[in-house]
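Below, in structure tokens: the form predicted alone, a single chain.
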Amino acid sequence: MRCFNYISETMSQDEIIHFQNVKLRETIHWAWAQNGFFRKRYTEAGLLRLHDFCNAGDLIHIPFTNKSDFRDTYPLGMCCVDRHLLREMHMSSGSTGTAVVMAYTSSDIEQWAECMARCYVMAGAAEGNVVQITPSFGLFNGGFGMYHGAQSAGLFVVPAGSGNTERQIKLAKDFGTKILCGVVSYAVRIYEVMTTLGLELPDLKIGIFGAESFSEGMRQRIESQLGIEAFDIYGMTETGGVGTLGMDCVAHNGIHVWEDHYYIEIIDPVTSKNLPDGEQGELVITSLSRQAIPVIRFRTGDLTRVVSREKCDCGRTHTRIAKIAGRTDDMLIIKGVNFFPQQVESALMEIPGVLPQYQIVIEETDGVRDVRINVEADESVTGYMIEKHLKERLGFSPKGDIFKQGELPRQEDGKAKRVIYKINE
């Protein structure tokens, strides 16, 4: 097996647990000493002496944090270092009005680059391979995170950025791109443009996709269309960016969490109690090595479960979690049935002839919600086929229409807009 950091990626679970306990104490003490926000929170929770915190078992006494805390302390109210030590910042879109900001010291950027480099190597990247980075290079962390990691892994970077799909395909051909990075919906768009324009398929080998969840069916479609092996990379603004939390390996049996950098908990999203391995719940993250803004018991809102803490077939020993099933705030309730958008995608991808573009339109009339699922498909697919299959998988029969390829709206860059809300007057 090839690793970017063999010693760290193959630590035994006993070594990981010991290491995490040491780093947890350091992180809690650091936040207490350096920032009044954390000190006030801990004091209000009854943690009056830092020596009361000894190991991971004491985390239950530490209050949770969430996105609201980042927004309430915008821009740098949770920062634990002097401003002159900061070297970079990134932020979320701020769809609720105030953005989530993550700041970085030089050490934080090195940590980010290390985590991302591990992902590249785990996917099979070798020194000198050409990686084409399609997320934008701006406030969103995707482009820069993939760049930092590629530099550490010794890759040849084509910093294409977002959009201009025809040029993306030309660059991939001209420079011999082996690794394509971006969001999975953009990989779908690249294939569409290639087939529409009759362009030759680039010699891609690896696809690393993040920022939006995708089903196993979607993975298989992308792999067959582009001739690649697709990997699901995980990270978020609050944890430091893309790749910081981990990725699935060639075994594709769960996302390896970089446990020497992050401690994970799975909690019941309603009761906030810790759940045993194997049970699905909300992922909670505590960073172990970040300086500027350490996240401590951060409620991600992402739903997953621990798949295994045993050594993986790939040789790595870090805990694996399941692909993100959805978000606690993404669950849709229609006609008494609860479901997540990814369940719709999984069901649609099982129907021969259905294409990867679809919309989930939530229509509300006089306070009553209904759902319409619009899909692109070839001529062999009928509305009855789709309705019947979704009824079997989701438990209700949604309305919807079938469109020819290219008829549903596209976004030339960024994530696909899968869920649309419409209020009927």
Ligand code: DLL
The other form holds:
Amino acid sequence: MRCFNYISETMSQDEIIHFQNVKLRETIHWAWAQNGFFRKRYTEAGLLRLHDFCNAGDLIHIPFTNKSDFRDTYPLGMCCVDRHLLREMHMSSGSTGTAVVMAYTSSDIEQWAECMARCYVMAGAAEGNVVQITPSFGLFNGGFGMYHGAQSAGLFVVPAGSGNTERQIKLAKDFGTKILCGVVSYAVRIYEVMTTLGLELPDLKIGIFGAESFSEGMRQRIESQLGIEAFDIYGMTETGGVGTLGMDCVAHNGIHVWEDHYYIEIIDPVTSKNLPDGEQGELVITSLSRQAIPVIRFRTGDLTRVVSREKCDCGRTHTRIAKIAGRTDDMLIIKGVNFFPQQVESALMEIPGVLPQYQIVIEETDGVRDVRINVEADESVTGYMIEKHLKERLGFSPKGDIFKQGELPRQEDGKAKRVIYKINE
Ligand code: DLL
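Compare with the form predicted alone: the form predicted together with the ligand:
Below, the chain from earlier opens the complete complex, with every other chain and molecule after it.
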């Protein structure tokens, strides 16, 4: 078994717990000492003396943080170091348009690179392999994170950035790209452009994709289309970017969270109470080694569950969580039925002949919501087939239209917009 950091990736759960307790204390104390935002929060919650915080069991006394805290303190109100120690920043605007900023010291960049390098090696990357990075190199954390990690893992980077898909395919052929990285929908786009233009498939081996809804059905489609093994990489601006929260391994049975860098909790999104392993809830993260902007009990909004804390077949010991099932703020309620966009994706990918381009259109007329599911499919697929399958899977049968390949809008840059809201006046 090859690891980027064998000792850290295979330490026993007892060692992990001990290590986490030490690092949790350090992080809580660090934030208290360095930034009034955290001090005020702790004090308001009744934590008057730092010595009251001893180990993970005391976390329940620490208040949660969330995206609004980042937005309210824009740009650097939660920063815990002197500004002259900052070396990089990234930012996500999210659907509301208000920015969430993450800033990095050089130690934070090293920590990010280490997490991302572990992901590359976990996927099978070896020194000198060519990695093509397709997210943009800009405020979005995807491009730079994949770059920092590739440098640490000793890979040869083709920093293609976003868009210009025809050139991406040529680069992959000319430079012998082995590892293709990007957002999920871009993997679909690359295959589509290849087939539309009749281009020959580059000899790719590994795909590392994330940043969006990524059903198992979609993962398998991408694998068979591009002839690669596809991995589900996870991370977010607030935790330090792509790869910080881990990836699935060759066993493809859950995402290994880098637990020596992040402490995870799963809570009931409504009651905020901690849930036992196995139950789906909202993922809450406390960073253990981030300097500039640590996250403390950060409510990610992402829904998942603990799959296993046992040693994995791959030899790694870090806890596995399930694929992200959706976001707490993504849940759609139509005519009394609750569902997540990813459930629609999973159901659609089960229908042979349905292509991986779809839209969930929420129409609201006089305050009443309805949904249409538009999807691209080949001629063998009928509207009845889709309605019947969605009824079986979701419990209701939304109407929608079938489009030919290439008819639904595409995005070459950033995350695909799958859910569209239309208010009819
Ligand atoms: O999307 C980081 C990233 C870049 C991950 C490239 C993977 C690949 P943000 O823009 O801050 O950062 O968005 C973070 O995207 O809270 C999830 O809701 C979603 N997300 C990220 N990875 C996955 C995934 C990047 N593998 C938000 N599966 C997160 C499902 C994901 N959702």
